[in-house]
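Below you'll find only one chain, the form predicted on its own, shown as structure tokens.
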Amino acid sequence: MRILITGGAGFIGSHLCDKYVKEGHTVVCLDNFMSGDLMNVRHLLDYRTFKLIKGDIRDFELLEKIMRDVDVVFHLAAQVHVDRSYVEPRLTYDVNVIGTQNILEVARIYDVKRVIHASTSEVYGSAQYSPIDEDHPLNAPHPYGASKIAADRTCYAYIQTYGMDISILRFFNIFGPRQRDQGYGGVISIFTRRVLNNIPPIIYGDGLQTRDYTYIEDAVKAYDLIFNHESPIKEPINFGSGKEITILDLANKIIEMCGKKEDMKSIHVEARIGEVNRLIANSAKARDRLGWDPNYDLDKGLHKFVQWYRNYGMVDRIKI
């Protein structure tokens, strides 16, 4: 297969690049390095089946050049920071909606076999019932979530209008090695960096808001199940552990895992605008349709991530 991975130098995308290059596929990694990092894919540059392109999904002509012979697209490129979406809503919409439409339109023109689109649990907003299934109302309270709803609906329109094979994957808070320790979604990485540097975690509000976390290896497993599925999954599908934890308990767990339990407490600051209060996944569709079953619970994933962060997480990032 010839595979295009947009946002391929990012946290999740780089793990997909690893997998498919090592399986013998030809992988084109497209990234504008707004949040991607060369260090994540530098070890792949010697593979003749790996090609790194610095470019933007908003560049329609570039997409036309690189997607002519592509079989499958993993579309992960996005402006993913909730906080940034408050101050740059136009950029967020431009990247997440127009960029996605560009991918879909070029995929249509060149008859790409399958597009796998990275959505997010943030489209749901705070849970009106739990656990959240794919029929839950889409009530994102911030521009980032709204842009991802629009991208999802654009995918649906291309499925309905052109019969394209497009899957919409809604992950609940992926974490693991290579996750950037900044921004709204990287709280585990942020907390770990602070604690290992003897700085207390910062919690917005009372810390009783809950999240459902998915380890990166389980996320890659989910993507691969979609990639190899014989029939199209032309609908949104959730991937999460089905277990929630408060941000306060998460901070305490990381403090303990990092060996700082006796002398560190979290700092509470004012709650953020648009904070989602509760997120917990119903992944029954992923289990029933794909046989997806997470291998990592939160504790197992955290132990592995903290160990990685001690060894590699402090290394300076490389931009190009």
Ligand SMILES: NC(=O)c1ccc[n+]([C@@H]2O[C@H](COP(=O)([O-])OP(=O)(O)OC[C@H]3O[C@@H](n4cnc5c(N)ncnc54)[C@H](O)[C@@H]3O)[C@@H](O)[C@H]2O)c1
Contents of the next structure:
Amino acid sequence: MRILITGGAGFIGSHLCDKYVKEGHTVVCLDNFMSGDLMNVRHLLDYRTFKLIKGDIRDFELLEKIMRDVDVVFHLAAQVHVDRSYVEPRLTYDVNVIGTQNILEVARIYDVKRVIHASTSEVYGSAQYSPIDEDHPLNAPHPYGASKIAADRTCYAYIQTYGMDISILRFFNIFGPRQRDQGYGGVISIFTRRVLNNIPPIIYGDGLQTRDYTYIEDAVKAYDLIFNHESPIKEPINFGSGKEITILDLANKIIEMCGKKEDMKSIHVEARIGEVNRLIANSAKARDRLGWDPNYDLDKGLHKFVQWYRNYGMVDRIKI
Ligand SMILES: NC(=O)c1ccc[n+]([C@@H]2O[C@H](COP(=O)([O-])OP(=O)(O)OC[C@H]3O[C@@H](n4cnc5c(N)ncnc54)[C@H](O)[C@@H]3O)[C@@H](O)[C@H]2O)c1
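Having looked at the form predicted on its own, could you now put up the form predicted in complex with the named molecule?
Below: every chain and molecule of the assembly, starting with the one above.
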């Protein structure tokens, strides 16, 4: 198969590049390095079957050039950060909505067999009921979530209008090796970096907001089940553990796992506007239709991640 992975130099995309290059597929990784990192895919550059293209999903002509012979697209490229979406809403919509429409349109023109689109649980907003299933109203209170809703609806329009095989994956928070640990990064990576450097985690508000975490290997497993699924899915599917943890408890767990329990306490700062209070997944559809069940609970994933971070995490990243 010839696979295009947009956002392939990012956290999740690079793990997909690893998997499919190692399985013998031809993988084209398209990334503009807005939040991706060369270090995530550098080890793949020696493979004849791996091609890295520095480019932008907003560049329609480029997509026309590189998607001609593609069988499957994993579309992950996005402006992914909620906080950044407050300060750069236009960029967020350009990339997440127009960029996604470009991918779908070129996939339509060249009869791409399957598009696997990375949506997010952030489309739901705070839970009106828990756990959240795919019928939950889409109430994202921030530009990031709103742009992802627009992208999801655009996928739906292409499914309905052109009968295309498009899956819409709604992951609740994913964590693991290679997730950004500074600035616009993931909370588990940021907390781990701070704690291992003897700096307390910063918590917005009281820290009682909850999230549902999935380890990266289980996310890759979910992508692969969709990739190999015989019949088209053509609808949104939630992926999460079904277990919630408060940010405060998460910070304490990381402090303990990093061996700093005695002398470290989190710092609380003002709550963020539009912050979602509660997110817990109902993944019944993923289990029933795909047979997906996570292998990692939070503790097992955190142990593996903290161990990785101690060995490989605290290094300079490479920008190109
Ligand atoms: N990490 C999570 O917890 C999570 C949860 C749910 C959904 N998602 C979705 O999964 C996808 C990947 O997220 P991630 O966590 O790996 O983030 P990431 O920031 O590591 O990856 C996104 C990648 O897209 C690239 N990119 C951004 N704009 C681009 C553009 N215009 N053209 C080409 N490439 C561009 C970035 O450089 C980066 O490499 C995103 O669509 C995100 O919304 C992530």
